[in-house]
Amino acid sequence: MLRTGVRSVLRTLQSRTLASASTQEQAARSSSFKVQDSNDFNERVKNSKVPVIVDFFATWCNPCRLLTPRIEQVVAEKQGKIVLAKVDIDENTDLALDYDVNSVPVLVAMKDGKVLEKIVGLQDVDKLKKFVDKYADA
């Protein structure tokens, strides 16, 4: 009896931290997105009404590996003032080409189009609130 009660309550905690989880992942991937070509990065980018934070990487990157789930937490904590638009180098090398990326992971805030300030490599947590925060309360 004792054992059945407590598999109820580990259940039940696992299920609640499976559905936290989701929440959270489905919150990162509402306020990031995927660009698929320049015509996508046109619309969604530079057209964008919200700041923007362009992370260009590679998938083989390792350092890229580690910074994209750490820049969509923050963004995603920011819910919707700033979006991420994620531009894989390999598949858009125009798209690299024409923003100066000459290694990666690169993150470039963007607004009105424009090109505000770009950061390189991978950066902490603590680094990375403070670049978004610049953006999305302006």
Given for the second form:
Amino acid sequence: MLRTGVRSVLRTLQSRTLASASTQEQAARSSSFKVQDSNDFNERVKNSKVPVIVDFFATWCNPCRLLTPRIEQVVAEKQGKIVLAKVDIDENTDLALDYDVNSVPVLVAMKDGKVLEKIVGLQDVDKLKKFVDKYADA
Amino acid sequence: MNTGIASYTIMLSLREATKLARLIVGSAAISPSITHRNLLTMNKSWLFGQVMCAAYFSSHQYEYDLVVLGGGSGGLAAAKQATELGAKVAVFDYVTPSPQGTKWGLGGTCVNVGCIPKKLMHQAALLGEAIHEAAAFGWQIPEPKKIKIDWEAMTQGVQNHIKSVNWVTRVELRTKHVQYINALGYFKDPHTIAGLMKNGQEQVVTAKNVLIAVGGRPNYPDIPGALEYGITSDDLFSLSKAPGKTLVVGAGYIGLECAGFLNGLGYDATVMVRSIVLRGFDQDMVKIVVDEMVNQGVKFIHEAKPKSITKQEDGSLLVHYVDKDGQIQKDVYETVLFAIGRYALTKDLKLENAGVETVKDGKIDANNEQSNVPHIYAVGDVLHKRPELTPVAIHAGKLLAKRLFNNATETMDYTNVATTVFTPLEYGCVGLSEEQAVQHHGEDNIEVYHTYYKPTEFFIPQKDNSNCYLKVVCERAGDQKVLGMHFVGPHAGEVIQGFAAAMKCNMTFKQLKSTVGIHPTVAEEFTRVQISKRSGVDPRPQSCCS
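Please supply the coordinates for the form predicted together with its partner chain, as a counterpart to the form predicted alone shown previously.
First the chain shown before, then all remaining chains and molecules of the complex.
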């Protein structure tokens, strides 16, 4: 009881000091983008200065629809230390096939054009935080 | 060839082997299709020999061992089987939009505008029925009469599933090293196929063998307004708004199935029949299927032909038609769906450049899937006088690939193929209809056993069971070899599949009778049937409270 209480107080403090809701949304927007084509992928993902989480998704996939906002929020909290690239696999089929995306959703952590880790399927927020922390703070 | 990020050791050894072979023969036409399993079991020298061998044959003069025209069930099955056997294969696939502008992805008719969406909408209709039955079983459903389908939500679910299958299909082609070319392929000459790509460039490839598997598309009648306002099964499953009151023109299985599920989903549905319902199927069974559809609210206009469709100011469609007495009649519908047969999509292939001959409806009359040009083959719905069924195309395609690339000799057996019409009460059958049996064997030489039956599940909700009927057509003499089995009732497809295997094993009626049933099921009724039609005994079962 006491612990959860403390935690919730801490969380409120944190969120207050971090940002207001609107700037948080802004952060989510600026720290994530939709990949247009393979050139765009090369420029903004492979040549990115910061690590990138690539979210391979499909419009027809329900778990994808749940995962994307979660990962957006988690990445946004890192304030630019890591970015999120969203790839629609139907618009960028060859790209997705090149990264062995056999089923969606898939999250791929990349740095300097190299794949560091890949997780398949819907993840909860705690797991996403751990995943993102690992590469944002590396 | 492995552009992916996979770095399994097996893949590395495959790469090495290919590189090695490439160095030696200096050719890019090496079969990239030695499977992982093969690599694991092969020793290196043998592997080397295989690669050399494949390279030698496929680089002889053609880029591909096999080029498949059409990415549907039959073509893809053949393509995948061929690469598994070491052949180098490319598939041309392109979907020309329907007159209403409907387009779809990889995988052909069945996945996109055929069996799959049809079965899902049939299921949606059955679930609606089940909700009302559930109330009789004690489920508390507030105002069951007010329950209605959300067409958009259902269609979205169906389309999402289709798109996921499109993706899996695409992934599989990559995994199995089938070159996928998204273009409408056509013959430049008997061994050269070209296709216009999305970027406007023409891709030209050469092939030792060509497989035509382009399938078919729905016919439109030549009447005013048909193309402008009519839809077909190409459009129905992705229709953006509910179809409303619908006229289905045509009483083949597609027409009946569409009318059946539309009615089940709550839309007014009418079937316009030109002459015979479900031509080629057992006509006793067909009568029962139609009776049940009428029971459930589907309307039938027999011996009638549409004459014109005009759009009215309120957007509805005014249909004029000629009735059985030659009189012009009219009615107003929201949707008119044509299901009057399908034509083979061969006219875009420029078959004349390859010398391939076609017959009626653009179809190819092939002998063991081989056309009149020996290295050009055909499977699936383009074949003349072959059942237009996905599993038939798949089976024929696989066997063909094995004959081409594995020296196999087994040919496709097109007889005794089971099928099911997914009308509200389904109709499953395998083998001969009673009419065909009479024709082939003579009326005196066949015995037909039949029965009505009462599914256990029908009693509590008091569902009408008067159209639950089955028949077994047998030889009359000896142990009475079974020639055909026919079943109208719930889950007919599931019921008939196993019996199809039994018939493949030449089951006799004696063996069927000695089979112990599973109680209580509907399938067990086949093991209990004993009244012959010839005896004239009433085939309706006696039971209490009936």
